[in-house]
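Read the single chain below, which is given as structure tokens and is the form predicted alone.
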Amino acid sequence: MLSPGPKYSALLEDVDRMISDTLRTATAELQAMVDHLLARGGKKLRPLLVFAAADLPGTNACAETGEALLKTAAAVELIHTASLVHDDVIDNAARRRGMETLHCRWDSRAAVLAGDYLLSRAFDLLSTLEQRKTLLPLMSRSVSLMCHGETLQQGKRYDWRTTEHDYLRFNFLKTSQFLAACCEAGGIIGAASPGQLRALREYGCNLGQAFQIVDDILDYAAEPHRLGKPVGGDLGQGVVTLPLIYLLRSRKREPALLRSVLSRRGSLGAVFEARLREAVKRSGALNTAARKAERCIEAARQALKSFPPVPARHLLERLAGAVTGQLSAVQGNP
């Protein structure tokens, strides 16, 4: 991720501190699963939005502001950090960031207690916030929405007739609504006007969209030293994401391969799947993907022309084109 410069950094490092404040148990298991969470780190991407967000409305900040802020900021980072705990277990994920994922050096148990956890203590410090009867609401329903989506994609998985629709109600429920969420609590404690809090709503969901697409595009076509993570598992898993989508849409393109992989209920097995991703890279499918993502980027872009050209707003438009700055590798692929 961009450096978001010396004002943000230091935030972002006061933000740690706070995590690693509010996490301290006297659990000594837990303790060591909160201290191998630690240790991988993260990019604050959600964090970093909850401060941009607030700064755009141009208030004056005061103290208790700025521990709103805080608090929010360490809040959304948490209950982040515990949807990747969770998902880690539902995908038998065995690396997250480059190291290994707590369900694979203790258990799956174990695990999602700790996720739990990180959970119950983010809605901690929302609870101690003036402004807990808009963000707490605010942060519950996107988790609950969370949880539906991962539900709805659980069921879609091995159905290869996926659509983009579906594909983009997913993205919307698992990922793009809580960095909404996250940019309205920023907007929130700035006290953003209710058109404010509508741009800011519509940056987050399409930089979440973009965010996801362009994940998923890196699946297919990203080295795993890259990702943090091992590529290719989506497929594997059974999840239809959108440049598969867009290759079994065109019929024309290796129609004996797709009739198989239509007419088949479950795993495709390690030879199909293999031909299926060489598949969606000749395709182009990757490329049209990366369309998708850009014009989802622009429209987060676009939200934010109603906003002074302040600091904040240059902020969040360089995060939006790291996104899609991220495809540069693969933009060369048919």
Contents of the next structure:
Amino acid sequence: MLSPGPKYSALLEDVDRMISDTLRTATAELQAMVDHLLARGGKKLRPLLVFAAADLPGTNACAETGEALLKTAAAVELIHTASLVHDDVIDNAARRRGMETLHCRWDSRAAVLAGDYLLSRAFDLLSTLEQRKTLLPLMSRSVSLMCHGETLQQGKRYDWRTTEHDYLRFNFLKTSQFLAACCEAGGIIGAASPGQLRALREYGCNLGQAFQIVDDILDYAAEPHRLGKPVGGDLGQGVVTLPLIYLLRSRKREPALLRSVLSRRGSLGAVFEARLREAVKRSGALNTAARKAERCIEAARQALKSFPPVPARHLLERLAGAVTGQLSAVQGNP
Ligand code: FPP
Ligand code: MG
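Show the same protein again, this time as the form predicted together with ligand FPP rather than the form predicted alone.
Shown next: the complete complex, the earlier chain at its head.
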């Protein structure tokens, strides 16, 4: 995504080491799946949020908080990876981060178990911390909300009348609130004040909304080889995201096509799907969604205004910029 600088790059290497140590297992098949997951790496956005949020209040990390931060950063990356392993089973996605998904390389049963294993290792790490009384409920609640969001979104598949309000709520539950919890966890370890924790959550929520909106724009606009995962999956799975919501809302464009889509509840079939995908791309819907993501990023930046201009704040601002920055690389530049 971006280079976080020498201090945070070194911390992320420590996170990688901690994750591979904590995932070591005597079960050969599980270890093979773990190795596959570790080989594909990842952006480590969530660990970075933990580290940067902890540095913001200006408290100096001591050896003890350093260990707690490292374990928390590793735990949130494990939770995130577990959620993606399960999400790829749910979405039946073939590739992730440029590599075959676990359920395609092995099978769904093995992948679900691997996700469960990662999740249990994450909570085991958190349970060793002095701050466990705050961090365990924070993270377990966050995972519950993710499940809640995924379930609600699944229940709305092929419902072409899904609104922007519905969509933003699903995003909050499945993505944003977890990013907010990562920021909050860092703030808790960094001894942030209640007001600072609120600001950190505000930043995380807005960053998460923008992040998911951009992900959903890229599902229409990006080339699969650039993204490292398939494109077009959302419409194919009947998941109604912001670009499509904006198109369906503007009935002036392609009125016959949109009337026909809105009149059914269920799969559209390949021909309709292709026409709809093209209509989304030709309309201004991708641009409108991109502007919405930019407004969320602006709100995320605003939430940081009360913090001193330390390097951690600069990193969080750059992370925010990098989210919408991904759109400049896609064809048509929405
Ligand atoms: C990606 O969404 C998925 C999520 C943000 C959350 C998935 C959450 C769960 C499966 C429940 C929690 C489970 C565990 C084990 C913690 P997407 O499909 O829109 O994004 P994608 O394009 O990257 O697949
Ligand atoms: Mg998915």
